[in-house]
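First comes one chain, alone, set out as structure tokens in the form predicted alone.
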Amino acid sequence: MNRFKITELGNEVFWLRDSERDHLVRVLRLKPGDLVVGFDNTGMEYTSVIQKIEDNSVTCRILSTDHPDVEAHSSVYLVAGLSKGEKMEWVIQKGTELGMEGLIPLRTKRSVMHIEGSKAQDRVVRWQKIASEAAKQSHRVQEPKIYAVCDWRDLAEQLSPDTQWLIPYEEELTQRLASVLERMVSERPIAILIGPEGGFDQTEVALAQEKLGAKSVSLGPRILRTETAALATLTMVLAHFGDLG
């Protein structure tokens, strides 16, 4: 079945309005009596039968209700450095079917996309609308949050203050992630600090690890490029803990 986000709950019913509405009318071409998936962003899903279309809502009467074990247990946020091109889009994307919490976009000293003010505001909404079809797709019930694109001096009040911090870096000989995520808390928050085409200059490094209690850690021998350690870190920490696997 089809799956949408729902706009308002009601006690038997749910409503679908702007682009949900115009999704399930004009490109799926659904009609009264068919089946969809409503979820809310609560955990909640709602099984429900098309009741009526109208030019700015569509009604749908709840069938059944159900809360799936489709999310991590662990909170896992990536924090990734701001890239040209198509590269934080795949990152949101293939981030959200593989379980992660949100995003935060950050820029930094080596980014080469700069974007501000309402370019930046236009970005994230668009960031967060790939987030929410990626969450249909991957049969989600809860889509991660798409934050404001921020500073390093900003960067701590966005998470928790129990936050566990990693920063994958390539200079880092030492300590590998495995035996980091030994000592981590999996009922606490995690933030994975993924730098931009280049890397984070040291600078960044130590003030991550200064400010944040940020453990730098190596992901192996190769030099793996912004997208790729975004996700295989992701996908590490989230097998650690159980989610993946």
Contents of the next structure:
Number of protein chains: 2
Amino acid sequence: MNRFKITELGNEVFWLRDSERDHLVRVLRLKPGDLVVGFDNTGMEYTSVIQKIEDNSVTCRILSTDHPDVEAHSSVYLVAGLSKGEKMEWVIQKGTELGMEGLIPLRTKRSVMHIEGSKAQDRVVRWQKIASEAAKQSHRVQEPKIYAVCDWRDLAEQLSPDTQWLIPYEEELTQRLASVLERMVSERPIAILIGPEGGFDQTEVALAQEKLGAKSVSLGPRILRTETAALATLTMVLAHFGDLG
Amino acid sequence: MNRFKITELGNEVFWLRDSERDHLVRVLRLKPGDLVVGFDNTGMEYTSVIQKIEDNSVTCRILSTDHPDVEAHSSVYLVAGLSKGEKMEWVIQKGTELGMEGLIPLRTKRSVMHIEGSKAQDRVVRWQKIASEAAKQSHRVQEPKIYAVCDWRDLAEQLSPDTQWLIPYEEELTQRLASVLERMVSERPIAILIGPEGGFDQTEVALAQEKLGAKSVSLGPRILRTETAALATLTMVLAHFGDLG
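Can you switch from the form predicted alone and show the form predicted in complex with another copy of the chain instead?
Below is the entire complex, every chain and molecule, led by the chain shown above.
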């Protein structure tokens, strides 16, 4: 059944407008009587029948309401150093499928991509769309939030103060991720800091350790590309807390 | 230091020919006196100095020989249902970085990509090249082997008879990967069967269970794309055996 993000939720009914309406009508060519699933980012899922298709909206009558156990119970965020377009998009799409709670794009010293102002905002809109599509595809009921592009000085305030920060770092040779995870708890958010293509600068790692209390960790002896490191770490954290595999 | 696959190993010296020689000379424009690292897929690594550049070969004098502990100790293979070009390439590149031992491309019922004969051979050559490049990039000393495109009936004989087969399957609702891994041992090879875009057909899962003794496993409640499932499972298996994170 096709999945749609609800624009407005009423009593036993919901409406789809704008791009959700257009996708249903023009791309999928669904008709009144067809079944669809709606979700509203509260964790609920509404199995529904299309009642009426109008120029500006689609009205769906709710047949059943569920609270599927599909979301991760731990809240794991990726903080991704800005890297080339395709890599960010891949991480956002795959990170959403795996179960990340949100992603914060971070300006870093070695970021090759430099985006500011409205260009940065446009990019975030595009990334949010990728996350939303991936959330539907993976049957999630909560879209991960893609945050505004952020600098180091504003990073701490983006997430709750009890966040547990992890920073995979090539030059960390002794502390392995697995052992650090043993000392983390699933009740508090976890944020994984991942460098851009060239990795974090040493001063950035020191900053993360001092200001955020981030634990630097080794992922093992093989050098991973930024996007591989992001998704592998996310996978291992979610798996550790029983939210994957 | 740039890394090269050794064409011929001599006594305190090695030679690079063909594409390795061309890459060193034309792309990287290295000169006699520059330092390079050579590897020969035996697990050894040779730090060396370029001695002589000729039209058909580069001669490198070995300064030191190492056996770095960079390869995974467990042997984990991916068996990937043929999927669209970009996905296969991504899985091969990322799987190599993570530490897979090899990849077997498998023709499946729902594979959209159909390749036979010389076209299939050419594709494997291309995939092997991607694996070789990724092995260098991640500082591995053993390139994963990309096998010839294979059918179900020939699959068992590709790997050792004591291989432990895993098959992530959407309709497996009770048996989680984590619990199955508890009963596997790192001394025997592990092969992860991953369906193409549309997933495995039910008869294929039954075949894998009967003929290979494959354990079907759930990766959790979220639906993963084929390439995400492949890399997430590989990550979790390697992490379980202490070979990642």
